[in-house]
Amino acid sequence: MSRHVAVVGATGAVGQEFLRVLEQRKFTYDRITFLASSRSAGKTITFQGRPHTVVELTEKSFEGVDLALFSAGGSISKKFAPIAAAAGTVVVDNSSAFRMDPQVPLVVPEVNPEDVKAHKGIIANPNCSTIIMVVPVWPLHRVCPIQRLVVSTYQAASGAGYQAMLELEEQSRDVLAGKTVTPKILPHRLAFNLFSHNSKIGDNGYNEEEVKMVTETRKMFHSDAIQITATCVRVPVPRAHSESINITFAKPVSEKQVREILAAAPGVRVVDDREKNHFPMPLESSNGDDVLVGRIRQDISQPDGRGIEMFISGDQLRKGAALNAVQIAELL
């Protein structure tokens, strides 16, 4: 069977990262089509050294398409992913549209690759912060069940798209030049500042990003018993999210055990040099595939030995989005 691949939202930040990942991983296909809104239709994208014309996304775009990688926002996914699936296309969707749909697998290949088999035409890519967290947390949970996770995020501008990255750069220049800064993409000035994640706050005081980390993790771990709480913050970093994670295990776990498990875990690289005070940084995780893990230590507030603290950093556009989606496609 020929493999016709479509990339939906090919001109966006994650869409562009899709292309880089597909090329770097030598993903095999017979034909590739780049789809986007009418605004971007007609533009030229260079992929694998050849120019490709961007085609407008329509209800007929998926005839003969075997695989579609979606990264064009929730409203586009809600409309077009079911149309694609009905046409026989397998959709890997990067939006939040189907993540909590019980009929749609939510997959991180290092965590629950077997769930891919249950798809009915659509597979969901988790939220970027959730992906980066579960890659190192899952191998620990497999060895010793986790009872509670407390996570605080340090999320880069890239999580709000390419225009937000440009806005951070522009704001930084303006602040240094003594100019007035007027936010356009993000709700507050990000340059030389940080603020609570710019997603909607619910009645319980948690924002949507925090809720995603709770519900998506439970779905992929197939466990509603694990207790999770999150505080998500936007920080003035162009690319790559970082997270502080406090874990409570069901039984005592040593720092040595955690290091050994993480050293052998797929998609994880331990960066934990206490002597040189060198630990995970977004500067070093940017453009990389691995989630960097460090600051691994026993939680002194849990004297029974069941607590571990660690700090992680991972590229939101790669493992947090495009790479994970391509890895799902590879599983297929």
Second form
Amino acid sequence: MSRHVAVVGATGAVGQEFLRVLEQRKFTYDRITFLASSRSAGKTITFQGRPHTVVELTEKSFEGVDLALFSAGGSISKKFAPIAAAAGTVVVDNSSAFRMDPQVPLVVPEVNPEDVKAHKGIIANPNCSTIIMVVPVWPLHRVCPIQRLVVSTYQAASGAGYQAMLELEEQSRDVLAGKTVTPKILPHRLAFNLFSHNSKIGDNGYNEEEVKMVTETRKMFHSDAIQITATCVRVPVPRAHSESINITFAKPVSEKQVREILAAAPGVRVVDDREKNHFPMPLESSNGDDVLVGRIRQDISQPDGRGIEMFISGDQLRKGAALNAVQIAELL
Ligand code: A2P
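Form predicted alone done; form predicted in complex with adenosine-2'-5'-diphosphate now:
All chains and molecules follow, beginning with the one already shown.
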């Protein structure tokens, strides 16, 4: 069957990663179209050694397109994903627009691949911090149900897009050169600083990123019983997110059991060398497919043995976005 694939937001940080992942995984297609705003229309993108012209996204862009990978922001998805689905295109959407829609499957292939089957034209790719967390947490939850998760994130600039990555680089140079820095993309200076995640704060004091980690995890785990609290922070790292995760299981679980489960878990690599003080780092998870997991230890504040601590790091642009979306497309 001939297959026409479109990448929406092809010039963005996730869009560019889509291209790399498609190339590396030898994704099969017959025709590929790169869509972005009118600002980029006419620019050239080199893909698999061949030049492709970027085309402006319009309501007519999806005629004859079988699969569209969307990463151009929530408002673009809200408007164009239903248009694409109505044209017969299957959309894998990286934005938050449809994630909590009961009609739309929200999928991490290592967690709930079977949910893909229920799609009605749109499948949502979860939030990047959520994806990175659930890859190692789900296999533990399957063996012994988790009652409570306490997560603190250390999120890279890439989560705010390509312009935010550039801003971090430029700011770092400017600060070192003694120049005054005026943030334009992110709300505060990120170079040599960190700040609470730049999403809207709700009435209960949680920001939107923190709420996503709670609601999206529950949707994918098909469980409202799991209690989750999150604190999300932006750190001056270009592209991989890290997270400290504290788990309370329903029953005692040993550190040894956790190590064994994680050693066999798909998409996970245990990096946990206490002697060398070598644990997951964004420098080492960047550009890789696996979520690195380390600092695995029994939580001493839970003397009944039900608590586990761990620290993880995963590439926000790859597993947190483009790779997960392409893996969803592969499930189809
Ligand atoms: P463009 O480069 O033409 O602005 P990032 O998340 O890294 O900021 O990337 C956002 C992506 O979404 C870019 O590819 C951007 O294209 C695309 N985009 C933004 N606004 C629109 C729009 N109105 N129509 C189509 N694509 C858009």
